[in-house]
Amino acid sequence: MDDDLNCREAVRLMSVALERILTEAETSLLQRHLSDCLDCRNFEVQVKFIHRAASRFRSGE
């Protein structure tokens, strides 16, 4: 990966966060791109929310 994230990368790497842990340089660059891009910070709680409304559902919540 380069120094900068575009949209496309960041939101695969939102994606894969939810399936492991981020490494510290994955997590450095999708850091400093969400603190430059409002699009990607709201699409990133959009996600949040689903997986958590997922999981909830999954477990009879």
The other form holds:
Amino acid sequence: MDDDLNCREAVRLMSVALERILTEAETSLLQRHLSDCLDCRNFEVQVKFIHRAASRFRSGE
Amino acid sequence: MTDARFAEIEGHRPYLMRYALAQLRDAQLAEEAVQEALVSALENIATFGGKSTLRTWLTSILRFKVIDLQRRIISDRNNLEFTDFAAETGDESWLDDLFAPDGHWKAHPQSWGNPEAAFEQRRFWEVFERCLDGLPAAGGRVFFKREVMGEETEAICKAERITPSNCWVILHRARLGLRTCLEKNWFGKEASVG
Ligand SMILES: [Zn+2]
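Got the form predicted on its own; any chance of the form predicted in complex with the partner chain too?
Next comes the full complex, this chain leading.
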């Protein structure tokens, strides 16, 4: 299968994942990309961090 | 009421303004709601038992003020202006700033080290707020409601009167914008040092 994600598509899927559960096919495509791509792994950590920062911001601590 | 307590409450004003603006979309109304909430908070400070954080307590007071105002303006709703973002066109050219034509990152996301350490630093939160302010207005509102207040995307879209897909694009763009801003103004500088 020649349907590997590029970074732009991987980032889109990561954003989608925050709104709904990914399909199995989407999940495996994303995992495959992440295992090969340090940039997107860094990005993934950052988006999760931003999510936690936003909740902290809410409580003001 | 000590001066220190007063200053502490005042310190939450920018956050409360952001909350009110996200809900009311009108600076003057937001100002009014925050002002009323702060006055009421100062009058009732004795009832603040410290069970929640001060910010959470203040927000709960503000919430009622906002709902009051929303009731008052509901008849004018149709006159409000909404989207300030051309998501309708499905225009994704803004992504071209981030990704090369082959879909790879133009500026590679760096490791942020141990980002949680930033939570303890007041200056980080200043940068965080400045980055929020730098988002397009609709992006800032939607991000605030979704990520800070934890509202459901569907409810947010309805309140903003935009389609779910436009709503999603606005949110996606806001997240990416915030990430770029934090990397540029905080982690790019600090993480490499500490
Ligand atoms: Zn990638």
